[in-house]
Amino acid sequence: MELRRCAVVWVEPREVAHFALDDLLAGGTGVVSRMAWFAHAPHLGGAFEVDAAAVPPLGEVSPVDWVPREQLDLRFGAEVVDALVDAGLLLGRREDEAVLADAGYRVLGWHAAAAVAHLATRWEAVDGPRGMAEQGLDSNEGLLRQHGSPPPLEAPAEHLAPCVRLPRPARDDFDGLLDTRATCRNFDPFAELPLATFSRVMARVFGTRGVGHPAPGFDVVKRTSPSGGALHPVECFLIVQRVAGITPGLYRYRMDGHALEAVVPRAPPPCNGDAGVRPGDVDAQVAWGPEALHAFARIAVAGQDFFADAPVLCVLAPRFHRNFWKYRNHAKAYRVCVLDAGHLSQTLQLCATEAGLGPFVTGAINEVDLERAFGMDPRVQSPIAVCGFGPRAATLRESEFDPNRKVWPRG
């Protein structure tokens, strides 16, 4: 039998703490810590604790060349090799799950550090507001008490560097649109979005404005937002709750035909109060009802209830190989995918505002739960942000940052 190391693995020394009653009763703090090693392997989608004895082979076994198992046993010990094989960090030639996942990862063109960062920072079943409240960080006073004053808005000017004053620009209608854009935290939970309005926003943000053919078999498109190499890897998946003429459900926006493709959920329907989406039998799944959709919307935005009430939530999820096909193993390729999502979210904000709707965008999302429901492989495609839009409520329940009173009237 021959083995080699997986394509990429990063080893992290981490201090792990846990509560120990014996330590507390003995006069200690009750918190006991230890140092541990964790292996981050993108093809496995997470970090795994490994023994210290497993660290040397991870640094010495080639990810390319095959080595007889007997040599590794003699050098590192059979038990260590067995543990690394069981974890999927040392791989044989047989086609098991770990070997296939590693082979799939190798062809995608990920930059190693970006892959580790992407997979290590995804959330699952996180309730952001609850976590902030438990830490006492759910108010400005709590933040100031624990962290002190924030850094200034701008770094102080250099004493020897004079400032060049710029002329004040004349205001026009576009300035009014920019000033009216404000993150909406007060959606009308019953209002239905007109189909024509929904269609116009989707076309302006995610639709194609032109198609190019720079080479045979290579098509690029123009959107209203820029994209590295005109590749536009970010797709829009939708949680549609209240749009006239559209059955509530999960969808994928097709830019090629300005259409919605229904997505059958790959998980059981969540219930109100669920922290995450449970894995389930794909073949047994059916469309979710309105209550399950709203519960899923809350999960998607990590417990931010004020965003979950939006009639439409847009999940911005790049297909990474669309970008990495050109920028293979490139240190900036993943960053460009993130930039693409940011460009689209800002265009959505302005288009929704122009339509008289409230918009939002958030990066506090449960990527793993979204991947599970939409059937995404996180190495191939994964959410970067969630946006939404819809009619605002008649009254202000949750605070919104609208200092110039462009959205909410005074009084």
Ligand SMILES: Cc1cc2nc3c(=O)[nH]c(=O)nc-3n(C[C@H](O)[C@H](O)[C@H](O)COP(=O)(O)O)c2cc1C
Contents of the next structure:
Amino acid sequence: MELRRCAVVWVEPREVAHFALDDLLAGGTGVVSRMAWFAHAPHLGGAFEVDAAAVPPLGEVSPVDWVPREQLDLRFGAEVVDALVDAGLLLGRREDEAVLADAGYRVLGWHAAAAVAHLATRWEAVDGPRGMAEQGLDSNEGLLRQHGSPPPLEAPAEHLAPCVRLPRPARDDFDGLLDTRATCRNFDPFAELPLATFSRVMARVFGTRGVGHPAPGFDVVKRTSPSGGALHPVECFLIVQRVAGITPGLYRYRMDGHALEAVVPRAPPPCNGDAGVRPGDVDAQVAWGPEALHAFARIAVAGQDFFADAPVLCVLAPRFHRNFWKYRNHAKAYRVCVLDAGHLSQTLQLCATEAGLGPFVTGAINEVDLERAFGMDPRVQSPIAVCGFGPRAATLRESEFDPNRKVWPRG
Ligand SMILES: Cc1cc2nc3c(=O)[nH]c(=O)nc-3n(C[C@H](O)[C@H](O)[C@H](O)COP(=O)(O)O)c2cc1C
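Now that you have shown the form predicted alone, what about the form predicted in complex with this ligand?
Complete assembly follows, chain above in first position.
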């Protein structure tokens, strides 16, 4: 049998802390820490702890050339080699799950550092507001107490650098639109979005305005947002809760036909208050009802209840290889996918505002739960942000940043 290492693995020395009653009873703090090695292996979908004895082989075995297993046993010991094979970090030629994942990863064109960063920063079943509250960081006072003062809004002007004063621009209607954009944290939890309004926002943000054919088999589209290489890898998956005429459910927006394709959830329906989505039997899943969808919306935005009330949530998820096909193993490619998602989210903010609706975008999302429900392989496609839009509630409960009272007139 011959083995080689997986294509990419980065090893992180990490301090791991846990609560120990013994330590507390013995007069300690109750928090005991130890150093551990974690292997970040993008083909396996994340990082996991490995024994210290497993670290040297990861640095010495080639990811390209095959080596007879006996040689590795002699150098590192059969037990260590077994552990690395079981973990999917050393791979044979037989097509098991790890080998297939590694082979798939090798052709996807990920820049290694970007793959490690993307997979290591995904959340699963995280409740963001609760986490902030537990750390005492859910108020400005708490932030200032723990972090000190923030850096000033602008870097101070260079001592002798001259300033060129710019003319004050005249206002027009576009300024009016820009000034009424504000992140909405007060959706009307009952309001239904008219179909025509929903359709117009979707068409303006995610629809195509034109097509190009740079070469045979290579098609590009024009959208209202820019995209690196005009490749537009970012797809919009939807949690539709209340749009007139559309059955509540999970969907994927199809650019080609300006249509919603129903997605059968690949996981059991979550319940109200669940932190995450349980893995489930992929073939036995059914459409989710309104309660499960609302529970899922809350999971999607990591427990931010105020966003979960939006009638429509848009999950922005690049199909990475659409970009990496051109920008292969490219240091900027992943960053461009993230920027593309940011552009779409800003266009969505403006289009929703123009329609008289409240918009939001959040990066505090549970990517793993979203991938699980929508059936995404994170190496192929994975969420970057969640946006949403819908009618505002009549009264302000959660704070919004509206210093000039353009959205919430003084009462
Ligand atoms: C990338 C990104 C991530 C954000 N994530 C969150 C979030 O997790 N929760 C939240 O309440 N607002 C979030 N926001 C909204 C910002 O808090 C908001 O833009 C900011 O307070 C300024 O308010 P404005 O959008 O009304 O101008 C996010 C905004 C951006 C651009």
